[in-house]
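Take a look at this single chain, the form predicted on its own, given in structure tokens.
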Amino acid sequence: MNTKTARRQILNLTDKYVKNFLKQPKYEKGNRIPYAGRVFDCEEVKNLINASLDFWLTSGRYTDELEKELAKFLNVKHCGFVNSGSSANLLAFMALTSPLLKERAVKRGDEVITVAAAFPTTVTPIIQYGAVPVFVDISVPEYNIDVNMLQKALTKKTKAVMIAHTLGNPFNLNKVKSFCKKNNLWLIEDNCDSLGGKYKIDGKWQYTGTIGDIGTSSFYPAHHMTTGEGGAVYTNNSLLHKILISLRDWGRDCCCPPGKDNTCGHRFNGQFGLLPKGYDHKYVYSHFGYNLKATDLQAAIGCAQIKKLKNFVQARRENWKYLYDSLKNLSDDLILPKEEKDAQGSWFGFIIAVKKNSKVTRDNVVKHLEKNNIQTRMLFAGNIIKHPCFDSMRKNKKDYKIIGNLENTDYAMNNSFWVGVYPGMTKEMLNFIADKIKEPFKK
């Protein structure tokens, strides 16, 4: 027996394995019905084991080939696997840090537009690098940034914007893009939310993420496609390109590959800084950076997830339609969502705010929700400027700015929940779901 065929041995056995004792439960009605989930087949375990017998244990094969179905599914020029979402984020702002770009380079002190009802990841980078969140208003129910607040937060120090497709609801890149191209700013699109939504823009659609300078994508299993942990950063422009890859891999200014060396033919006869010439230049490093790389193993499941991206961004605006339909009965109690105008949301879940004036709280039906063993969640954190971890930083507000008093934001964060809508979803669960969210109001 040869190699080839021990392999096809083992993938075939894998394939029976996986559809007799690795399938996906079927749902009962009491099971708990959680706000996301993995979705998979056959193709995502083969492509694991037979990643697994190549132990190539960094990225290799798989991550090439991710990286340019990624790039070639959202038609940018370029894109890097990373091992986060947040890493993406993480990189995609100190990329703006990098001397590469000279007077456009982001320094410590500019300023930063962003909001507070944030992931933390998106705020992060920009806080510990010291440059200053500048934190402007969402409106509801879009629950994204409030354009109109975007000349306000604008001072001569502003460098970028740095926001999220909130729950997969692109925001107004009309607006945000025009502002960032007017006052010759960076944008950076977090996209982590929204993989596969759409945007038409000067009268052409275009995926969110593409718009901007750069975007980010986070793969962890709740998202719209998975390899476990692990994330993309992409752009069309090349010199941003080769700052990320940079800074995702140490620093280093050499670009050769893992297990590869001297591609460029001047691996030992180069000038750079103060090295000796001729220094290795596999060690040369022109940026601060990390190790942000992903594995083959993470990758080679993300080769079958993105086959089967276009069905998933396709069921989640099903699955959120059906919710929609379902609850707009309930307008006099609840808020629902809205998608933006010119947009096509790829929801990664289904807000809904209490009106002020109901009888019920946010509370009540969260309870009550969960009880039912349905899944919630709240706007990620609500109003970051709340957290414990803002709490040395209230003191001496020059390391963040406000706009505005965020009424919308706080709104949000004390009266705004949400349910899942990914693709595992079934009528059955939808309706349960439903049905749960309008019982405290019956009462």
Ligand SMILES: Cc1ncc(COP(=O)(O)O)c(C=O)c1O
The other form holds:
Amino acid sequence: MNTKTARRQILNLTDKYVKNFLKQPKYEKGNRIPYAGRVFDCEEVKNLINASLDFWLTSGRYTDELEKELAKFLNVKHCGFVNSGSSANLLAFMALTSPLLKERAVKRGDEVITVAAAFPTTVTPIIQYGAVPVFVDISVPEYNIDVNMLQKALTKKTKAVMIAHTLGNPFNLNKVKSFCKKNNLWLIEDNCDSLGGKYKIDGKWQYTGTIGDIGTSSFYPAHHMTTGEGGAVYTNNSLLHKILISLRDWGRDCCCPPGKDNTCGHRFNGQFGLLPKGYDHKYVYSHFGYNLKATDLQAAIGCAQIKKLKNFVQARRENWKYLYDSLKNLSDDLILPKEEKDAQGSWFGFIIAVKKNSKVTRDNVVKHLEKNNIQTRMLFAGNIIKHPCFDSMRKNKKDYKIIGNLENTDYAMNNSFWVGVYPGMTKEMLNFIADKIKEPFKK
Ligand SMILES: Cc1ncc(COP(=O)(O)O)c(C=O)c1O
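What I would like now is the form predicted in complex with this ligand, since the data block earlier showed the form predicted on its own; can you produce it?
Next comes the full complex, and the chain you just saw is listed first.
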């Protein structure tokens, strides 16, 4: 037997194994309905086995393919695969601090406009670097940045806007993008919850994550496609891409892929910093970097998932619409989510806020759903500033700024929750969720 035959036999057996033993369990009434779940078939597992038989372990052929396919899907020039969405956000922000950006580089003490109704790692890199997050309110029921607050948040120190498309609902990219353009600010789109979302800019639909300067994705199993742990950074700006990859790969200047040397032919004849002439370019560092690479095993799963991405996005949109239609008669008590104008959401979840004048509280509804085996989630941190990680910073107000009183942020923190719309959901599951949401309001 040769390697090719051995591999084929292993993959055939894998195919049978998945079909017989790894099938996604069929939903039966009373089963737990999670807020998210990975959807896969034999292809993901076969790719994973194939990558493990390569035993390359670091980034390799599958990483190259995934980066290429994701760039193609998004219609963006450059894409880098990384080990999580949080790492993608860290890289995206740190790229803006690169000296290669000269006077546009973000420096310590510079301000970055963001929201407090956030996932923590959209904000964390700003704070860790020593830049100042400037928190503005959101609008409800979009749960995205209130674009009317942008001008108020602007100072001479403002260098960037870094925000997410909340739960897959694209924020007002027309307004945010033109604000950034007018004021020479960078825009980072945290696209971790909205891969496949679209926005109409100048009459043309474009994917979210590709309209600002850098977009980020998470491939954690709950998200639109998965690689287990994993994420991506993408950009149309070649200089930003070079910086992102340098930071991802230890901060090095050299861009040879793992296992390759001297692809540029100048490995031993450059002059860098104060190093001796000809010092090995493989060990020249132009940034203080990290190692945030993922492995080919993860990328192999992603290569199968990305083929399904269009259908995943479609299913999420359909499930969202189904829940919307099932609940729209409850408008006396509930605020249902709303898509931004000129946007096509790629929904991560279905967010609901209980109205202030309702006799039922958000906590009543959440408890009722959880008791009935329906998994619920909050709008991430709610208001990130209220968390213990801000305790020590709260005394020293100069490390962050708040514009206005974040009224809607606090409203969302106290009154909203969300349930899943992932592609593995059936009508039966969606009907059960809708029925259980309605029940507390009937009493
Ligand atoms: C908006 C947002 N940004 C970033 C992340 C972080 O992604 P990861 O869990 O892959 O680090 C998440 C995670 O769900 C998220 O929702």
